[in-house]
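Just one chain follows, in the form predicted alone, and it is written as structure tokens.
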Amino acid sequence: MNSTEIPNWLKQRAFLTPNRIALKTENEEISFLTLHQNVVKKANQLTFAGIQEDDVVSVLMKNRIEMVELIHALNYIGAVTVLLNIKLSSSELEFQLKDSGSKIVLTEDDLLEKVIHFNNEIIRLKELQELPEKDCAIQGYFSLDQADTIMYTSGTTGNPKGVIHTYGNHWWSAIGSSLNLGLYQDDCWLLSVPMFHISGLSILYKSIIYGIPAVIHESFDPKRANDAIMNQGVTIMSLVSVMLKRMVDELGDQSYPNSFRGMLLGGGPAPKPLLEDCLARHIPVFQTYGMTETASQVVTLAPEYSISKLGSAGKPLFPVEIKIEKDGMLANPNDVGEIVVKGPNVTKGYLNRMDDTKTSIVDGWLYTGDMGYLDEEGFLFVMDRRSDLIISGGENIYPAELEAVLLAHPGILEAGVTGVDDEQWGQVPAAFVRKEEGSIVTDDEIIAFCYKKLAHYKVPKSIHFVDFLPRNASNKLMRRKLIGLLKDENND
């Protein structure tokens, strides 16, 4: 092994802690030695499949312990693994597939219809587990800048694109973390956002690097949620707002054991109003900042800084750089302009899109897309995806401010806002709720609600009840897709 190098990191947490627990579910534990020997034997089965050291591999599935197995199998072997969304359409999975160029198709029964018309060889689980073995040149060590991961963005416009994470990608979002909320020899870190998305891949990683155990649920569920939290020995978990919103109603008037350390808030800018719930109830909550391109967070909110900057993503992770750029220029204490990141963690490019890679990667400064501040003592504060900016009359207007506002009220249960064109002012923001059940709320409540807390130019001009808000495998608010409820509403 060299300085470029890092031990193959399951085979070493294996022999280092071999009877610890590395995986939970309801029905099951599995020990760090059992889980490597599950993957030995998959990724010989894998090498009687065909598959070798750099092949691209491309796995559908849901959150399973076979999944985390076949992932650490293709590392075994050394193949790149391309993680797709299981909510995606067989149309989009078709793309994925071919600017992937992936050589197989791992999936289950239950998704096989998505692929099962592709000409990629497909491996379902129950014809993988009849496979005889063939011997696996197990690989021992990682290479910091060997291709690991393949996971596609939803971009705004286009096609995704390819965003290519190094194993020095994974390592490095591990240490910074673990430099940020410490290591506590009892966490537990409790898995129920997606593997095929990278909040859900790090946590998998993350467990074995720091040797704890990682609670599998298949998708999300509340009252699961907090039952792992108040019954399994769950410390940490990674969600999004509405993630959380839901487990603090279905808490009730309970509360969360002293061991809990905290919620890893991340997704987009959180309402006010729900982080002063939360701390109302002594729910400790960490604010983080990250994406696809930076193998998971790259901000996060240090545990004594909780109160006193509520609201903020806190300051970069412990091996990361962060800037703000207005005008091509360093942007001055709390002016908003496009965030700016650096460090080992930030993806060397993307797949087969060298001038997109050029165009936002310059001299390791990641040009993120998404606005925001740095307050005098640095610490960041993230407005909105410069996409889903709304420009009204000259006037910048962030979604997410509207959308706390609108969350404040207590009749609504979700809101989501975007820009409709409008010829005096160019676009105007538009909202988007879904009500509290029970609730009796009318627009007209709303906005005159929205006048007392926004200028009268953020207030929307529009309110639009709807039964769902369109959100990613994430729970993510997909804000580009609202206006499709509109034009529903409209053929209604």
Contents of the next structure:
2 protein chains.
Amino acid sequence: MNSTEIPNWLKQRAFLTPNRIALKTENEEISFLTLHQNVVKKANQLTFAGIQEDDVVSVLMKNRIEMVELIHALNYIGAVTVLLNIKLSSSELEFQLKDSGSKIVLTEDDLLEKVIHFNNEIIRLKELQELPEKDCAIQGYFSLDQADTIMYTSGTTGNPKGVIHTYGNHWWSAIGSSLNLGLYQDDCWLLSVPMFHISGLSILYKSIIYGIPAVIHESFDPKRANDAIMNQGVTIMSLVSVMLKRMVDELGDQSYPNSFRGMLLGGGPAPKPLLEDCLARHIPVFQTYGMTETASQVVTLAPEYSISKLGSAGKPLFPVEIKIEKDGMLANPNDVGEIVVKGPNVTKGYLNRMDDTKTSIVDGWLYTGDMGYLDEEGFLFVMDRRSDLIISGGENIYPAELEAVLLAHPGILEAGVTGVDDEQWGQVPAAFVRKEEGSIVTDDEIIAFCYKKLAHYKVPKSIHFVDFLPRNASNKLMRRKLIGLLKDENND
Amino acid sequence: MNSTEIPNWLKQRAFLTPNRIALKTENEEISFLTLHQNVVKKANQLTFAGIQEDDVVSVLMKNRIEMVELIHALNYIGAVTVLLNIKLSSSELEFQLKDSGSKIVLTEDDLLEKVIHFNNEIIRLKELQELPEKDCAIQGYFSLDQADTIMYTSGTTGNPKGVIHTYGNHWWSAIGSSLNLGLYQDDCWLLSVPMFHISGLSILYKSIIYGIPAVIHESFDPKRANDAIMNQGVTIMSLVSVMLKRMVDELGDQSYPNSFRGMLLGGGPAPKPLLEDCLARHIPVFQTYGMTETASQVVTLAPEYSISKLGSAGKPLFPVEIKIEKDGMLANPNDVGEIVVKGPNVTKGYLNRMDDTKTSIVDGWLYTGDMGYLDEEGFLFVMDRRSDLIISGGENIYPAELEAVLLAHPGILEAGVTGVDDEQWGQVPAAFVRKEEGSIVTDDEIIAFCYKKLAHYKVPKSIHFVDFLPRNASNKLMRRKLIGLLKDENND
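Same protein, different state: after the form predicted alone, show the form predicted together with a further copy of the same chain.
Full assembly next; the chain just shown is listed first.
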């Protein structure tokens, strides 16, 4: 039995509804037909540049129409696209390029500096636009089992892992979401989260599959986002708590129009006061739960429960199941345990990491590492992302990665990182450091050292020197106890 | 690679949105949770009666809530359901029961007589309701490749063939339709076509997958159908032309509420005057094209083209492709040929008929036997079912085209056209006409009217006035039976 094939999505969409608007920016609107034509041109230029079916190609770019076009063009060719986070440091990018076996990096002038010194072939957008075309054999069908994109995400230990998304993962994500949220003729989705994250990329695919416009913002700005809802027909938006709070503040005493259907709120448990504030102001919020490995949201709170189950992430999308496991057993209702997810939008695995894949995905069930419980009616309440995950302004920060950098400093013997609450970003990383004997390294020096090695959002906002780190019997760092050290420090 | 599995649809729906209404009749409303509970009981009773996974079980029943429950109960058990047309004669039913290898027939008292003298075990609804329960191992997942239902359909020659529908065929039909029509929170579908036809059965599955109510009518009545739209919140309805015409007539000078989203019009080419009438009266009509083998509609006219492409069946659903073949070659735009369809809602084949399957489905493309053309923009215009094609002196004549002209005459209420043998031309068209009440139109006047509208070779050579036209259970004109009226007339 072959995997289900669906006609090339954008090509089919451009055939079915050529004149509908596909993308909007502040300056232009592009129909599906024009987008398709632009994509064919780009696919031909990439073909001229030597990119072929099954090649792995990295894209390092800000949200912009050309980024959308390149992602689709790589689909047309049948290449596999690695989406690179533009905030990463050079050494972080180098790891992902090597690990994914990227043949070529597509980037733009502003970001060139980050990758210029690597061995990979680089094509800048401006160069690409000048290239001649060579006829590309456009993929007529996408097989749902076929690898489409790769995004890196860090685990509890070690290096980031490349999550493989098949066309099927993206397809089922879009379909599952539409069966939950509905699909209205005038729907229009604001895409102001990065397309190198699954939250942004999934909107791009929804736009094509649903036949609705995506309004693209290069970066998030609360005033522009509010304006898109108030004046540009945006009906749905994906965001995280810190963005929502800024939008609500900026909104003042204005209200969104009735045509606005809702805020799809992801990126970790939301503060209840914010949700209550939105409720009081009649701002519809759909709490969601999802991650890169599940190709975006897999659990969403249905409209009819937004009041009675405030604070819950809801129930699974139609094709998805969740369960809670505790000590290898199914947990009882209201008992906290690990959240385990199954469904056709769950990744088939991590690139070149058979062992990690086998550990994380058992019989189709993904062990998320996140903690939560189901109430008696089966509503999910997420307690904590992976015991140690720090979510800062919608970006995931993995303590293990920061600790590895800290330990590379010659003056540091031991290091532990945890998140501390922050009004602006939700959480920010704090580092606990035990110096090498005799070392006179200062916190400023350590922070400067981190800036060289890490994306800026990952750099610890505070360094705390300690005499010991809390470890369990097997000497494993107990990150959750780090916060206690901070309290001790304050009591001194 | 295994086929995609989705959690048991009704069970999942009852878990996700237990309190939403699943089914409405004139007397009752049933929530998804109650429906699930009723279905579990029926599955247990059927298990007690000896029905097991993979058994083939026939259902001979009128539209009613118990029929819905039995179809789901057979899904829960993992049996394969044969849907029998209640208008069939005993000998036609006998053939289908034998051919499908049905173990048991589930029926109701009113229909018992039709099957009582066969060897099959029969369970009447009333008997079933009295049976004890035996715990059934409820199917937790439906594999999209798994056979679910069988419906018989006649080809151009020979015995009816059992079309196998997998769960995937029904799933993709529902999904493809939602991506085209959208899916609104208040959607509600009127089910007044028989559930033993794909048009009715597909609504039952849409209700579960979308989480919306289906309003069930035992049979079609224009007044009750209008009332369901005007007063019971029906937003979408599936029907054929003759039903639509009767509803429009019955509606008088009233209008449907704005919440009404549209008439899904199938069952063959629609008369243009009717479509124009609906347009003038702001009744949204979605022309569609589909058949049992495609698990209902596969081509639908999108809202934005309802005026500019009036009379077209539209473009394919998102996962579907169509092409036109003529003499084994791809036809040019506007050239009539055979309509060929591909997509995940196309049946995998006919039960126990490998040869027919191989002839009809080649590389996933279904050769429909229907004639039509694609215009330059790819819109499908269905000319006619190939079996109905009249070939006269080497010229092709499509009955639907003549019927549309006849229906445009103010004195004509219904019309059907078929070919009769002719020494000179091979075949010539004969028209069967039901007059408007009180009309005194003559055959000469009608023929003169046709001469004004049609190429001369297409004008009917005879007009036969009748009191009714032969229609099947879904009210579709059965042109092949027209010739029988002629014989009756000669015998008078």
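What you see is a predicted model; the values in this text were computed from it and never measured. Positions refer to the first chain, counted from 1. If you superpose the two forms and keep the largest set of C-alpha atoms that fall within 1.5 Å, you have the rigid core.
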Exercise for the section: Answer yes if the CA of Leu413 moves 2 Å or more between these two forms after aligning the rigid core, and no otherwise. Expected result: yes
Exercise for the section: Determine, after fitting the two forms on their core, whether Glu403 shows a C-alpha shift of 2 Å or more between these two forms. Expected result: yes
Practice task
Would you say whether Asp227 is displaced between these two forms, judging by a C-alpha shift of 2 Å or more on the superposed rigid core?
Solution key: no
